[in-house]
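To begin, one chain is listed below as structure tokens, in the form predicted alone.
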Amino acid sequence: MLAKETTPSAIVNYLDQYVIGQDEAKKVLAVAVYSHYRKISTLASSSGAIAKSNVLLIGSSGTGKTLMCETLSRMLGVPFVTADATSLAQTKYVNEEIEAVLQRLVDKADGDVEKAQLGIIFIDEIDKLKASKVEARVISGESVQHALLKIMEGAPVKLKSNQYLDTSNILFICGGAFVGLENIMSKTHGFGFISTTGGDNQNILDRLNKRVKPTDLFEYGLIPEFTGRLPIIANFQSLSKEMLVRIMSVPKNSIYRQYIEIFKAEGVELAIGPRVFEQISEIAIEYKTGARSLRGIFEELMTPVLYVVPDNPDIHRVEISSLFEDPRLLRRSQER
């Protein structure tokens, strides 16, 4: 299933180019997707059956949860498709909208079953699952998990075109932001009793205590059953403005090497200053999305510039050294 070079090391190097930060993330996530694909392996050469280990990110809304997923599926060859709890959770025909997210895996494996049979399914926002005061949310919610819980750990589904999807070997992700989980954990967790020696003492207790328990997950919302079909969990930390900053730049495919590359076929360079990327990471954070709002705030701030760039051809560069100022549109007879 993999190549022998695929190791988690080589998946976190991978995704480093994509995603920033969230280094403890990626190493979890990249160990899961490793076992994952070589228990498929072991399991093709042996006649024994091999627990499936689904995962759980928890992180609030715009941290890469998605963004991760999306991009370890590309390096893996694999399909991959979102869904939403929520959408899930408003609907009558709780099974019919599930069979429609498998449906949607064989069609981005070009209809090849076996191929669909071996991809990923990210689930966002799980959390909205959890029970409430609200009976028929309760019943909704629930309903959603309790239908989840066969094709999680693997089951043979028939689609609407009378093809048959085996769960078995599909890797199911599910994400959330759960808030209000810190504050269940500083009321459960405390290790001091458990025997320790050596100078790493604090670092196991510290590794413990953030450690998210299932009878967290029980108590915010999540059936037992459900939580037992995601035994490996990743959690993501909030964005920061230097790691908001790096998100716009650095990657291979950030939205700033993206506008570079436009703005070149126009034959024309780009310069944007850092101070730039600094006012829009805080806009942002004040937008509390996390990641999300970047691409919306940056394209906002290139769309007068490239409505005029095309139709005059003389300008040659742009420079835009703050979000609170005109750009300079410096053109070929102007001297720098």
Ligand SMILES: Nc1ncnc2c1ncn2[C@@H]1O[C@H](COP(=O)(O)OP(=O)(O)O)[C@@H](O)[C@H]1O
Given for the second form:
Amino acid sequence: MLAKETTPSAIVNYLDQYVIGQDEAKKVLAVAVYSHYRKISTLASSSGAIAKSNVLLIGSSGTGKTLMCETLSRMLGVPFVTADATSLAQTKYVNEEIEAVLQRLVDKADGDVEKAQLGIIFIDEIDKLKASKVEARVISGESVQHALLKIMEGAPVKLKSNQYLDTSNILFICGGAFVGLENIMSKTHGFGFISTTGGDNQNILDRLNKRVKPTDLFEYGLIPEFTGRLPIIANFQSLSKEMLVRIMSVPKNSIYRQYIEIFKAEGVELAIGPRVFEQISEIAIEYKTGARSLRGIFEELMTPVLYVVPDNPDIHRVEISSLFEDPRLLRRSQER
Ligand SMILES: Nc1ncnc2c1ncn2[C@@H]1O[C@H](COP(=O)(O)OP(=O)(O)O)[C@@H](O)[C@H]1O
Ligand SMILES: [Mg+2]
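Please show me the structure of the same protein in the form predicted in complex with the ligand, now that we have looked at it in the form predicted alone.
And the full complex, kicking off with our chain again.
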């Protein structure tokens, strides 16, 4: 099922085309995904020989967690669905909700259960399961974790169609922002007791110190069995202004490229200056939703222009050099 050329580095190269930055997370996820599908294809007969390693993605909202999982599954050609742990906690019928998630995976596989059994499920907001005083929960976060555990470990689940879906080979990726995790880590961490000699590799020690320990996650209400099922952890960095600028223009399907195409269809050349991307990124940083607000701000900028252009076939080029200046609409007639 995994093509020979689909090595971890090939996976990272593919991800690079769509996801900006997050190099460390890309590597961790690429190796995890590679090992997972290798194991399935080489150990097909001796199922269950090696326990499955599901993945935990830690990073704030809008840093590319969902995008990376989605891009991965597109590359591998496996069905992909997302679910929110918080919405699972808002229903009395967790198991029915989980079944519905699995049903969506089957739908994504065009009804092919076999194919769905090799899919990827991303469960976000896993850090918000802890019972809080503010939100009244229908069921406890702990019971959601137990329900999730069952399918993550691998279980036959009966679908509405009366077919059974075996979750053993489904790759589960969990995500969460885990706000304040650094503080917890700095309290509990430090391999200070490991004597460092001149010969020790400081990089390796730094990496160990940066590692999130299962116990760090207990403070978020994650139960030991659950964290035990998520042995692979990938950290997503907050997006810098430079990264936000690149997100708008560099990826194959970036917002800027999409708008260039839209304008091209109108016979118009679109040219947006670098200052505009910086200004949009600065606003996005204030919104604190990662890259998520970029599209909205960008669309707001483009709407008035796209309103005018179709009525004015003589406009052949649009130049925007600042968010705070009117776009320049260049007309053929002006040049003659
Ligand atoms: N690292 C990134 N590279 C490219 N685009 C990104 C990146 N991070 C976020 N985005 C953009 O922001 C949107 C929201 O990102 P998403 O993956 O849903 O964030 P998360 O799941 O981490 O909350 C995506 O649709 C994508 O367009
Ligand atoms: Mg997401």
